[in-house]
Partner chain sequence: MNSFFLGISLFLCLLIVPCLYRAIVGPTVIDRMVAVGAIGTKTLIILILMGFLYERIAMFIDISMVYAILNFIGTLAAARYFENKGEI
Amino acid sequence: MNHDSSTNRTKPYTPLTSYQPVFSQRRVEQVRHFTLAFVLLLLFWLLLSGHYDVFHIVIGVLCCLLVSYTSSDFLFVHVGADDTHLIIPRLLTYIPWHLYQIVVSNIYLAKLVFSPLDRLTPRIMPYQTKLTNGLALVTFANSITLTPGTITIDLDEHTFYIHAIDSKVADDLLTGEMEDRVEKVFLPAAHAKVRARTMLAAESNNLIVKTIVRLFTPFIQIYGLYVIAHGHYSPGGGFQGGVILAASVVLLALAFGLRRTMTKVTEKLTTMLCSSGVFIFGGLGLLCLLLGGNFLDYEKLDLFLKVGAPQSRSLGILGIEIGIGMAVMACMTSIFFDIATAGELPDEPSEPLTVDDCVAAEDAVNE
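For the form predicted on its own, what structure does this chain take on its own?
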């Protein structure tokens, strides 16, 4: 017994292995992006819908989950989801200040209109910016354009080319107050210097257009799904919603090129969506025939739905709208690709940096 005790005491101690996280930092970031995008899109859906019963909320949740899964990263390319709790409140304080500047500039511009023409001294001036975050650059560029008297003409790396209507307007901009306020809004994202530099290099060509398309695409898609989901009793429907969804794909192709877009929206995907839409349309019509009614006689669906004839018609029309929306979206997208490529994908130089490259670079730095 003593021998066993001594053996146990002399047994070498094995330290616990180092903790290995179950989810990588990239996976945690993706979950944050997905969750925040879902919340934003659901709020947008509820604002549009105006119907807050269980049926419409469930449809909204499903649509928002779909768009969040496919397009959530569009909203967070230039800013991390963990920074939004600081950026959003600061942005809400920046907006009233900028609205005040718009009012003041409008008053000054109205006075300038009734002044002698020799007071007008329009000029195009370069403005070297210290901003490094893509979303901050786009916000600053659009803030300049929204303020009467100044228009952002072009952005070349870190230099804005701005048209100012007179010297006073130009001097007000050169004070840098607007730039400083925009920088404070996106200060958390500005510290992610690796991602900021790589993303700026990857999308330096047409940065403003690409950023705006990224931000609007998820909301365009959720609006298209809203039109389809409410088309059985309100203006809209499958055709209109399908065209809106296809328009979001066209925007992506115009901003990022056909090759990159067609790697996401492939010919196989459009074929499957088109076939599925036709199958849903024909299947519901055939089901009505099998139940003893005419083609698309939705009232016969109540034989197994058991929700009443009016509700059966409503659900039947909704199913048809979904099928039409899928088919129209796929067909319109396919037609655009065929016309744009003339049947053959043109040789396009691949972009040197992608979002995945930026994420990989940032992960390497963190490790």
Contents of the next structure:
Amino acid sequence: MNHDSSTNRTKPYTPLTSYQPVFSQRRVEQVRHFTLAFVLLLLFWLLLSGHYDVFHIVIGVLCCLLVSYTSSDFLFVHVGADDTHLIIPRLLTYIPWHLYQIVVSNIYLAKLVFSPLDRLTPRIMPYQTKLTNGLALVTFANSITLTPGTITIDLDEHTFYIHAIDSKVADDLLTGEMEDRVEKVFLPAAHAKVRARTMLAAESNNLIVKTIVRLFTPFIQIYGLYVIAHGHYSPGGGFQGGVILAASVVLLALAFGLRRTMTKVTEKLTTMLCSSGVFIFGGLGLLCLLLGGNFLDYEKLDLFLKVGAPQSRSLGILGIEIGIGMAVMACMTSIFFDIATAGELPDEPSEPLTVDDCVAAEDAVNE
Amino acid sequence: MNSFFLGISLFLCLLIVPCLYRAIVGPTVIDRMVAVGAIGTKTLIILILMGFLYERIAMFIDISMVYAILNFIGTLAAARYFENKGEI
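Moving on from the form predicted on its own, kindly provide the form predicted in complex with its partner chain as a structure.
Complete assembly follows, chain above in first position.
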């Protein structure tokens, strides 16, 4: 979680001259990452939603604020704030080239499939890479896998192990054009070079899985919240959205280890979410009962909402969906935790999961 | 256009059969995992084609996205499970 911002909010106003070192570079970067994550997630939400009235956009903004508060440190760990605006446009020019490569090798492979069997000469070859940046390594590994004919099997420090289906695709890869292009995309700003190098050592273990999960998690969470909030228009609702949210926690546990995930999604949090979800559901239902209707008779809520019967029915359902979503997410998560730990809590407290380890290692180097 | 989508869907359904064979017979766990992954990818495309057929593409895209996420998590979990020999 974003500890600094919570302490910051309670702090009284301090004049500019007494700025603490905590506030400086690191703090600015955090705020920048938060804003960038928020914008990206909101774009994703608008793309999904398709409802552009004030009500839905307000819900979207709230959900995006929530997710960027909990998960913005997942999105931007490797990229220094100075590089982000450089990398995104470069990536946008790399993608069309890569799509073209995919089409070309697809056609080649289709021909290969219909030719005699002895033309296939599959091999596994090591490939020494000059890339050092973690994101660049992951992009290159995935580019190789996406291109038909070659698959990345393993990444070990600076060596890729690649399966190639015949000599031509292998030779194409060995010319190194793809690697050069990927390198160009992630070329850091001059002063950020130290940072790029220290990151690899910190996270070389399962680098690809960790990076992909790290980048996906906020979007999966936004998707889960979208399913909850749009339950009365499209398939889904509280149950499905809650399961998707829980799936994002499971994904984190698979990539970063169960214990480190449990430092972020603690048992206290799941218990609180679970019981308050049930409270919202039961509370709304009983409120309708108190107002003279049946259990969950949403129309009676119009007494407070004053928006007309159909509208308050819709709002009532949304409230119920939110409650169910919270409860289901918390229940699924704690069921997963209980099964995966076989009912035994970890003895020693684990180091917290902030994915900031790389940044910490980097700070140590800079000092 | 509808018969075109229907044709592609049926063809993909047929292509699932060899994957299913590998998933059932496949001598090693890895074979089965890859086969299940391939079936999942095909199902994804079939779901979207169904969306075109029923002209409710927005709804089916939502469903197929959930399917993609769960497919990814499933493969990852299985890989983790067999790599760590029964521990997650």
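Take the two forms, superpose them, and find the largest set of C-alpha atoms that agree within 1.5 Å; that set is the rigid core. It should be emphasised that the depicted structure is a prediction, and the values quoted were computed from it without experimental measurement. Positions refer to the first chain, counted from 1.
When the rigid core is held fixed, the Cα atom of Thr145 travels less than 2 angstroms between the two forms.
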